[in-house]
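What follows is one chain in structure tokens, specifically the form predicted alone.
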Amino acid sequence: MLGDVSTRLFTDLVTPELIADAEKGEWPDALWRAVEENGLTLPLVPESKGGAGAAWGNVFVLVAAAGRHAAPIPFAETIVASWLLSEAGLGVPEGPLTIAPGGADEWLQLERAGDEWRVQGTAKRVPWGASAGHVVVVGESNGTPMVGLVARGAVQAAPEKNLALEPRDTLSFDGTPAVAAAPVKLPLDVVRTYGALVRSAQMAGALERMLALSVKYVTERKQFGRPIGNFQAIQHQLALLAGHVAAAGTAADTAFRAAERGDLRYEVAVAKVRTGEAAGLGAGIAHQVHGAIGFTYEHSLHFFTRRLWSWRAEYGAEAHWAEELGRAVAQRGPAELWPYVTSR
């Protein structure tokens, strides 16, 4: 049901014109209100707190649908942010949320100041950091992991964008007061891990759309009196693309199911590596198949390829997660390699 609702909503509302306007800095208010009013932003929050009470495995279809339509809103970020607040026992405010930090060497400090908590540190490349209603931060206080909620306007923001022209802002916290904060039983790099998880689903969805656009184009574009999809070389390239799409989708879906167990680092690493690889190779195939028209702003292909190129680098690129996989295998020794891989 979540998949049907999200797919129908994004199909109706996310048009090329809306994406283009968002890339110019216009906030898609109608799209956000529709997503929020349909209850799609709080799938992991318990029903008793106003959410859907769904599992991570169910959330995959939501995030993949957003990627499949290049929805220009912090949809995935809001889902993770609301889950973090719920895990910390904090209330979830209305409106778009984002998460910080996400970098490997970025750590925020939360310090008690009288009756309130204050946040110290810098977070780079925060999605919609300046425009989200609140920022959910993960930091530490005297060695204890903390989740804090900071209102928009309370933090200094330096606007930046990624290749897809999505906001990726630098936020500077200088004793910034938190609306609320609480300890949480999660690792300090939780934002990076779950950020990589949702990016893998977004990339899986965007890859599906890229394949659909390519198949549609080769059936319409004619050369030498017949559709170019009839040529064996084109068929071979589309078969390769379809293989990458299928593998990426399976890896991402598996990672979301692992999140239900709470032991997801291995699956997230595999998903981010596989979807990142598919993004690079798949985008090249799609542009090659489309020819020159695929590089024009008027064609929709670039909305997905630019996002794929951007998302593969966020919350750890393939090299980062491949290194983590290598360390995990090396620590177990050669005799444990096959049992470790096949037991997941």
Second form
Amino acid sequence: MLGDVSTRLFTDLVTPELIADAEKGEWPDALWRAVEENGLTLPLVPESKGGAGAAWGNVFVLVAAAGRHAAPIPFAETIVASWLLSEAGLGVPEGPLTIAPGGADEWLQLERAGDEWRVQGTAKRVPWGASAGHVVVVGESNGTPMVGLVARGAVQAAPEKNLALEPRDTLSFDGTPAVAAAPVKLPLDVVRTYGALVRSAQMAGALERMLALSVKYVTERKQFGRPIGNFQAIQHQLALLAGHVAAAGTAADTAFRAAERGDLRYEVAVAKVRTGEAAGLGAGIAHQVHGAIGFTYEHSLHFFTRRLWSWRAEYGAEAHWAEELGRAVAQRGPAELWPYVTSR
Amino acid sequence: MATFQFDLCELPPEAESLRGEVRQFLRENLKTAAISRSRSWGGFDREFSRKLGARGWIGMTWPKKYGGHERTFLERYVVMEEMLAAGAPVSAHWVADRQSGPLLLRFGTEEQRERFLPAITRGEMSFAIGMSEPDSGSDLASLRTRAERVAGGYRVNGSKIWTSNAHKSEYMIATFRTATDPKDRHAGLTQFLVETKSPGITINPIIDLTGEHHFNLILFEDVFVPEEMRVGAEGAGWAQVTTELAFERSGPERYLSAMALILELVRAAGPDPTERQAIAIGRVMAHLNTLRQLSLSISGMLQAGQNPNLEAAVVKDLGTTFEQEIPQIAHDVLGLEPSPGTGSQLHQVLAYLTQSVPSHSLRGGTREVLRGIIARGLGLR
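May I ask for the structure of the form predicted together with the partner chain now, the form predicted alone having been displayed?
Every chain and every other molecule in the complex is listed next, the one we just looked at coming first.
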């Protein structure tokens, strides 16, 4: 249901022109408002607080749809941010939200000053860090993990971008006042884990679209008197891509199911490694079968490949998550390997 | 475009409690070393298969009136994956359980089902697969071994090749040509139950590059096959053999065949692996877990009565590619010299699997044939 609504909406509104304008720095306000008005941005917030009251397992299709359409808004970030606020018992403001910190060794502090909370520390490459209405931060206060809500403009932002020209701004919190803050029973690196979770779904969606674009192109493009999709060399490349797409979708879907159980780190690692690998190999195949036209800005393929090349590195690249996964497996030892796999 | 739909499949509690029984059974009945386990579903042990039969773990989904147990595909999946992960010697019943029995259930006569299925479920009857011929491999429709009608049955002349375990199997299900239609190569094929001890059959071993004897070349010289051993209608062989291949491709054996080396790799890396080893192991686990979910999803489709032929081709291609990477990864991160017959279990398993994995993307349909099937599913053919 949520998936159908989001797919219809993204199909109607996310045009190549809209993505290109967003890459020039234009905020796609109509798209955002449509997504928000259709109740898609707060799937995990309880219905009593204005959300959809859904579970993580239902969110995969939503986030994958955003990736499938390269929607240039902090949609996945808002879903995670609003969930974090709800987990901390805080109200969710309207408008786009983002999350921080997502880096490997980034930690923020929250300090009480009178009757308000202040945030200290640096968070690099925060999606729409300067333009989102609020930043939802996770940090610690005397050893307790806290969720804080910081309004746009309250924090100093240095603009940067990823390959898809999505904003990835460095935020310098310097005793920045939080609108609200509350303790939460979540680990301090929760943003990185859930960031990796949603990126894996976005990648799965983008990979699906890349396959669809590739199949369409090789069916239409003729060389040597016939569609290039008639050539076995092309067919086998796309069959290989289809395999990566299937694996990426299943890995990401499985991680969302684990998130619903609340014990997701293993599956997130699996998903980020597998979708990241599919992203790199898949983008290579898609560009090869598209030939030179796929290397132009005019063709839409790059909206997906440039995202995949960035998303696979965000919130931990394959090597990062694979190392964590490998160390955990090695620690448990060979006798526990298979029992652990089947227990998940 | 056709999208490949892999819905997640959650195993029900009865399947998980069955897992405990299977593990207990394996602890008691499987005490072999890693090198034996690396044979995976290639290991042949009739006594072991009989024990499984006695436990009700062969023909699990078949009707009780044929000796089956009317359990779910998901329960069967659990038994299969536990056998494969442990490297149990299941080859004496694997083919019959996976494809010969289901084929008879679907296309066989009542008499054939009553005669063969109970013996299979007891683990007492092994089947070989009679598809490839010396001039017909991937191009299966080109096969030429003829079955001519004679009084009371058929007379077979020709040959079959790469017939694994024919020398240990009581029967094979073979596809022969009963008619030739120059306009339709897929017409005129018919499947038969053939007793391997029939007069006129010569089984010649073919030694593989690991020095082992699984393959055979079977020569048929005026072999009489009785009418009642024909499976399905005359000329219906192509549709049946493609159904049989779908059974053959749909199981977890297509990604778990290198499990013994994964376990030895983790053992060798130890509890505190180098960064390079940890990354390699983590990547293996990411693939292993994902393949398991894909494979489970196929079992869910089978349970729902769907025909996941296309999805099975996708998973077999991904799974065998994964299996073939394992010796390469072990080589890259450990750099050991493979050592057949001597040295540690790791050395021996590495030696065996390095040499045997090339067959994984040949058996049951080559990678190229599978990619053709997948491309057709994408609408490109």
